[in-house]
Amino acid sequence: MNQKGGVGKTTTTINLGHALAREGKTVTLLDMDPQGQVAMGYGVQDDQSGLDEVLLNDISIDASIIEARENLDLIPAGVRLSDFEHVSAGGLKRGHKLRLAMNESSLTQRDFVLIDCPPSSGLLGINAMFAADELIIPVSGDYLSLQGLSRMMQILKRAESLSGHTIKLWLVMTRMQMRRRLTQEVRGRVLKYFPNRVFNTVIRENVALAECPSFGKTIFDYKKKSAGAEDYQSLAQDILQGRTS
């Protein structure tokens, strides 16, 4: 999650998910962004029911699971997911619908469940945070990303207060152009203010990462010898081994 657009939230969900699956872990991806780009990134048409029916009509999550790759399933957003932002009935319970649905599904048996969040702190984002044990914030190498990070910390504290549980925080540097001085300065600030919370791997700016979704492929399907594939496989190892700076 990150309120700032263009930092690589969906790219990270798609490719980190596949990287973990390639390591033999069982993974399910949930697309909580009404744009439905996670499904498209796997070559799946997002014209079917998914999380929209789970949240709006209490349909079981298991009824919407799509097998996308070996060890990896996904649950698409569904065409009506944006309607959930306008639900007014239910009070605070509205924020816990995803968590309750996940607890009653086969997702409890998966090694990893990754949730791609929308670029907003509305009802969809709140559901994601209430359901999450951990939060990964992608941060790109520009100063506007630092402002977005500050905003995200406020949202995180608010979500923890409302949900009554602590969410473990991690950061990953994305879309990094390592030869730029500004990029190095931004990374330095993030490391200073979030010690031991920043994954070691830096996701470099890579043309192949931008191209592969248009073909319905992850970076490992599209160009597994690229810098993007190398970086996301390394990020998966960071997560599995607890490698942080």
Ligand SMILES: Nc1ncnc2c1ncn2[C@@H]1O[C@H](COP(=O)(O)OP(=O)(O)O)[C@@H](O)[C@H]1O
Second form
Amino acid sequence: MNQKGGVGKTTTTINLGHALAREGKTVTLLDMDPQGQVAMGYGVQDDQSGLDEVLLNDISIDASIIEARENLDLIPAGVRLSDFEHVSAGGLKRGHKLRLAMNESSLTQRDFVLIDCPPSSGLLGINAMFAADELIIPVSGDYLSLQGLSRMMQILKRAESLSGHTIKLWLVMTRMQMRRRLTQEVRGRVLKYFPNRVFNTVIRENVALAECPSFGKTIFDYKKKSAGAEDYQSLAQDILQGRTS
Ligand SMILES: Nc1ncnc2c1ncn2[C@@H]1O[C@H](COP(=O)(O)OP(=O)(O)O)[C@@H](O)[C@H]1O
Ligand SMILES: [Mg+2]
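I've shown you the form predicted on its own. Could you give me the structure of the form predicted together with the ligand?
Expanding to the full complex; the earlier chain stays at the top.
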């Protein structure tokens, strides 16, 4: 999650998910962004129902599972997901819909469930936070990212107090242009504010990562030898081993 758009949330969900699945872990991706880019990134038709029906009409999650790769399946956003942001009935209970649906589904058996969030802190984001044990914030190497981070911390604290459970926080540096001084400066600051919470691996800016969704391919389908594939494979190892800097 990150309220800022374009920081690599969707790219990370797609490629980290595939990296974990390639390590033999069972992975499900949930697309909570109405733009529906997770299914597209896997070359799956995005015109079917998915989390929209789960949240709007209480259809079970298991009815919408699409197998996408070995060890990896996904629940698409569905064309009506944005309608859920405008649901006004139900008070705070509306925030727990995803968590309850997940608890009643086969997702409880999976090693990893990754939720791709929209760039907003509305009802969809709240549902994601209430359902999650851990939160990964992608941070790109510019100053506006740092500003967005303090806002994210406020949202996290609020979600924790409303839901009564703590959410483990992680950060990952994304879209990094290693030769830029600004990039190093931003990374330095993030490490200072969040010691032991920033994953070791830095995701470099890599053109293959931007190209592959248009072919319905992850970076591992598209260019296994690219910097992007190397970085997301390494990030998966960070997660499996708890490696931070
Ligand atoms: N490491 C990267 N290198 C190059 N392009 C990237 C990288 N990460 C993301 N992009 C591109 O940047 C844009 C925004 O990324 P995206 O993952 O959609 O961000 P978000 O989901 O946070 O809005 C997309 O066009 C994506 O292909
Ligand atoms: Mg996105």
